[in-house]
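Here's a solo chain for you in structure tokens, the form predicted on its own.
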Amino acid sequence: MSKPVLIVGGGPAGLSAAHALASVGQSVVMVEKEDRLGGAPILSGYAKLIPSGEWARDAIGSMVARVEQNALVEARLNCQVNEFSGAPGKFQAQLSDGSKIEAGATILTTGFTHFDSINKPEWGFGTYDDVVTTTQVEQMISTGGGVRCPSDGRKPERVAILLCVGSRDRQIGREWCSKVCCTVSANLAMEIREELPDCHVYIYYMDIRTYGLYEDLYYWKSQEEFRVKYIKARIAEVTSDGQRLIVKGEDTLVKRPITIPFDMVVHAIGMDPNVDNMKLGAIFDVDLESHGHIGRGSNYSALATTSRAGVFVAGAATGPETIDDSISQGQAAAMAALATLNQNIGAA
């Protein structure tokens, strides 16, 4: 196996690919465009994960530390490719750095891009500084600052996480449910209540989606031990009074309009197609599906396959996914690189 199997991207699928082949003695290049491998429970400061509950930084780089301390896999920080030709078992990259590189495979583990609330406006993001996000809520509780109101740093008595931001929105193009985002403001909102009791926790849904086994741990347990309310309402505005936030909208249930009064409002983020994903297509020749992930092939004929044989794609790379399955997708996409390498091994 003298050619190494050319990995983009430094997330959770990438990590395990690159330790799935490592593991049976492959070689890897692995080509990450931030200046740490980890990819978004690193880089964006994730807390717990759900479900293992272990904290990111902790699970994550568990995982990144046994990739840069296995020596057959080597690790391109602040690094892009920038073109890329030939065919399975002679693929060839030119990286952003200068340098050239050959591989018999490749796997793109590129992942996603956190919805921007600035496109939500009428939500008060960008207008409010206590409306805040996800990912700005798991920062808070992930550095053991606690969470507060960045206005003025004090503890929120009243809480409302909306749900479904960048999801499930036809008006502003996300035809799509990202999968994660009712499963991670239960568990939120529960770190919440057991950081700060007296705070008042409101979830506002369309619908809940906390699917599998989530159902008991997250939504149940969230209600039951942890007195998180729940709100089917549909939201129209956040504004303020002057002095505290003001959700505005309609209880679905009961055919009413809501006005009520919050310290904090928390968007639950959906997951985006990687920003880079019209690059990414063109330099390694995939196709995208229609909403502007990687696209995959069918898993029942073969396995993390795209349009191109001999590249390989997995985790949230072809669309919204949990981080426990972006490590299996890994493994997987591992699996069918090396069924391409001795493939090409037995042809020549």
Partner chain sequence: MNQASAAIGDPLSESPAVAREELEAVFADIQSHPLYDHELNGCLNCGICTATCPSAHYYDYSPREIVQLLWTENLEGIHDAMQEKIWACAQCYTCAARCPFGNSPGGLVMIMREAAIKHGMESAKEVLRPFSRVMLKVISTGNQLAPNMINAEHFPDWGPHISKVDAPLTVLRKAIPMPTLHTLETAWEVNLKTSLELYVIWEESGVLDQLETMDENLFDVITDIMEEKRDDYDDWLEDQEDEDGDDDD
The other form holds:
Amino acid sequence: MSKPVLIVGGGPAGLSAAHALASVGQSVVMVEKEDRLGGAPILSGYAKLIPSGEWARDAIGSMVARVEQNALVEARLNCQVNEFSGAPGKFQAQLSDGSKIEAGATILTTGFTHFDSINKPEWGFGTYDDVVTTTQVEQMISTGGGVRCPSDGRKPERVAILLCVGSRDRQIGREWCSKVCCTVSANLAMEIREELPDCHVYIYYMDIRTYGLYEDLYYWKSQEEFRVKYIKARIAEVTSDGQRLIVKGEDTLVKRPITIPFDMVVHAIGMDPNVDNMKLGAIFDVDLESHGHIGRGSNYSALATTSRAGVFVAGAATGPETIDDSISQGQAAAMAALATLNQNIGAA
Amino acid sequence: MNQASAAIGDPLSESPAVAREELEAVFADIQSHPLYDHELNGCLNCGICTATCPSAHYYDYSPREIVQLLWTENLEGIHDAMQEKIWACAQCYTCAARCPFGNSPGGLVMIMREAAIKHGMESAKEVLRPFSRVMLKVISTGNQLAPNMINAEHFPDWGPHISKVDAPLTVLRKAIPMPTLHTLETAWEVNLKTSLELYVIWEESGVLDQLETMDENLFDVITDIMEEKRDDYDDWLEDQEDEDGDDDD
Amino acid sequence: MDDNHNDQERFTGHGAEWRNAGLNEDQANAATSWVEAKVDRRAMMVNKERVEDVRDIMWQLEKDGEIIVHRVDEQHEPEMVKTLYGWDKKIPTNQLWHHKSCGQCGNIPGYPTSLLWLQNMLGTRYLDETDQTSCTAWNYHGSGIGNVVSLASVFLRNFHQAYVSAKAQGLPEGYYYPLVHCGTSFGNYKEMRGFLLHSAELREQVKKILAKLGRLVDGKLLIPEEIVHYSEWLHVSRQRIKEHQTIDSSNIRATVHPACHVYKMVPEDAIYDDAIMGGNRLAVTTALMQEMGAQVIDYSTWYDCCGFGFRHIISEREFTRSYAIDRKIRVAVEEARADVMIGHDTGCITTLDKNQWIGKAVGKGYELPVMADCQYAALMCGAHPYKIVQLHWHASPFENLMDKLGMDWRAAKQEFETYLGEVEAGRVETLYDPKNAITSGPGFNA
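Okay, that one was the form predicted on its own. Can I see the form predicted in complex with its partner chain too?
Time for the whole complex; same chain goes first.
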């Protein structure tokens, strides 16, 4: 009987890896620092997922249940890895709950951190109640409370969604594209229009990256069926005249600066590297790539590798990633971990 | 070879086309400016610069357009923008503070203004004409502005009184409790030695050459003034030596 | 589960597929708590792996023996502050060399006099001398005459003079630390410092010129550790100033106009403080006004520039006054119902103050007193409105503000007019001993 695989992080990628390993009879210890499994979609209360349209708590919830019910997976909640040593086939981990475990291989599915809009003060978050994030609007929808202006609970008549908040921005050292926000915002815009048919929803963008099949399913559909307006303009500042929010942009089509009032401004927040990545990199002795995510060892010959043999990585820990790709990568990492175990059978 | 001119040329314009060589020479000067690569990295065409630009509200001016012209090396467009548009920029640098690509459109405008001056463009001369008093002041004294330049005649739109207490300017200035401000010709008293040090900087950094290209008269006036100042300073130095000599006796 | 909860606003999203997520309130709160907890803002801030801090290059160049850094050290009694990305900046509070502003001294002289008066009040040692030039950046940004080499040379010449100035008083080099009055000088010097630190070629060119002027230290360029604006000194001194406040300003609605060249140029060096507007806006001036007890009112064009434009104030005045009135003054009056607009830069105060008069001609007769933060602070501490704060140079109706503060400006004006008689008779009062003002060259008496 081989040693278990240590999976760090219980989000979509980790859940997928755990399930894959358990389904071929491999035992798993899953360490999760929060008090429940599910990762960002559960912890942040996402509404409907793309592209299935399923509610996050159903879709990801079923993944959690599947793992929780599997005897081969031992989940340690409220727990973190403090020390990590050894070699493939014989890793030792010291956990924050005081216990020690041995593992044949390790998969880091430590995910990302939502960009904190407070780092972009000129866009008004933290200054004005009615400037919110996509995650907060997801919350309004998933709790059933509906989309309302936090300042006074009124239904917004005009909503602006600003793309690339915390993405593609050298001013704050976040040059990457967060990959999911365009599609998420198109989806969110449709949900807002569904709930509030009289509400005008504008999306301000630099480029629309609803790649692959999302082009017509989200970008086109949001226009054709839901009359969402897209304006190619990056907003300069969000202020308030005491009544409404004031948004300053350039209508790049007519090449003139414009000032537009809104009831609610939504930041389509990007995906930062996990704030703990420096620490994780040191504990697991794996290199980070230049943006601060966990670096991939190889892009082609071996999937899911890091700079350290026997330590693998999957999902948004490697960079902005969608939920379904995170799930795929979890499976790839499981396969890679299994291979390591096989090569090291009998390691002391 | 003439793709740019074919694309941009205005068939209705009666003004003679600018020679290709001249367009290239102007752009070469812009591109070789030591800060060019620092101020321009590319362009996402997002418009945040124009969104936040004060001049874009009042002029046919868009920092995004300036960046695009430079990035795409649209030589005719660049030359055309240098005739008027670049002088609309208010130099607040809000564009630079906002650009997600780390460009400085305001800084690029300065590079273009420097090039317009180097090439003695008529537009630059015209724009600089009202500036000659200031130029004379700052180059010959090291002080941009003088109390006696601020009067109702030059600034009629600032109201009939420069001071709400009616008294001669000399007295009002003496009533400012900083001894360095008891001046009329400069905003503060600048030591002669200091003005001459600054003049060396103007000479050595090529600023006087810029001035000569732009306004030969002003250049002559300034060089005359500064020669006199240098003589005065030399006289003072000689006096110092004499005094030292006296002390030694 | 409350089924009626949502009857009227029932989501029809994805048709029959729709089901209520059913998170209870606690669950929902837990899910968004990461947003509402405001985390530790600074822990999320931009670190130096992400954005470069030129001061790191500076220390390396000093280590390599290429430059010498004029340090803010213990003798300058520094206070530490946090800048935009949570980095540290050292603000000296004593032994300051006043780098004056041509626009302030020429146009609004109550600006520097208020500052010096406050420093006298706090017992701050300083030097105000004649061996300094304008930064020449106003001219450069307005006309295009000038270049990086000239601007960088002027910067280092003036800062070198600050470094050696104390010698005239028999004190060591580095004794005084430059305090820059003008926002444009401040921004320009920071840009120049960055360019110098990045470019060996520029350093070489500037070094040649400074050598000719005898302005090198041990044959090397002298670079300041920090470039400090007076508003930053005022910011870190605000509690000490508060101790001297004699006038209540709690009924004053103040709007702040932040200066572009102070916080948009080299933005990573501008001061932000979590306790001041949640750390979301520039801290200087706002913090001072709050310390003085005034109500600082937000307004929708807070981020807008004043309309100064460098050349526009001289030759495109229609732009300048339209922008100043329409985008700033009108908004502060109509939207914020402000009693005063407070700034911290030369060009902005001039523009916003002087351009109100003409507004009447086009039916835009907004009346809004405009002054600098240090002028307001000096007023609050009992400085004479005319003799010290020199408000008579302001075109805007500061009298309205004084009425609201319960200050008798008519009596003060009369006192000042009487004082002018003294001045004419040669009895001039000054804030410091005039002989300190000349440190070398013609007029110097050792």
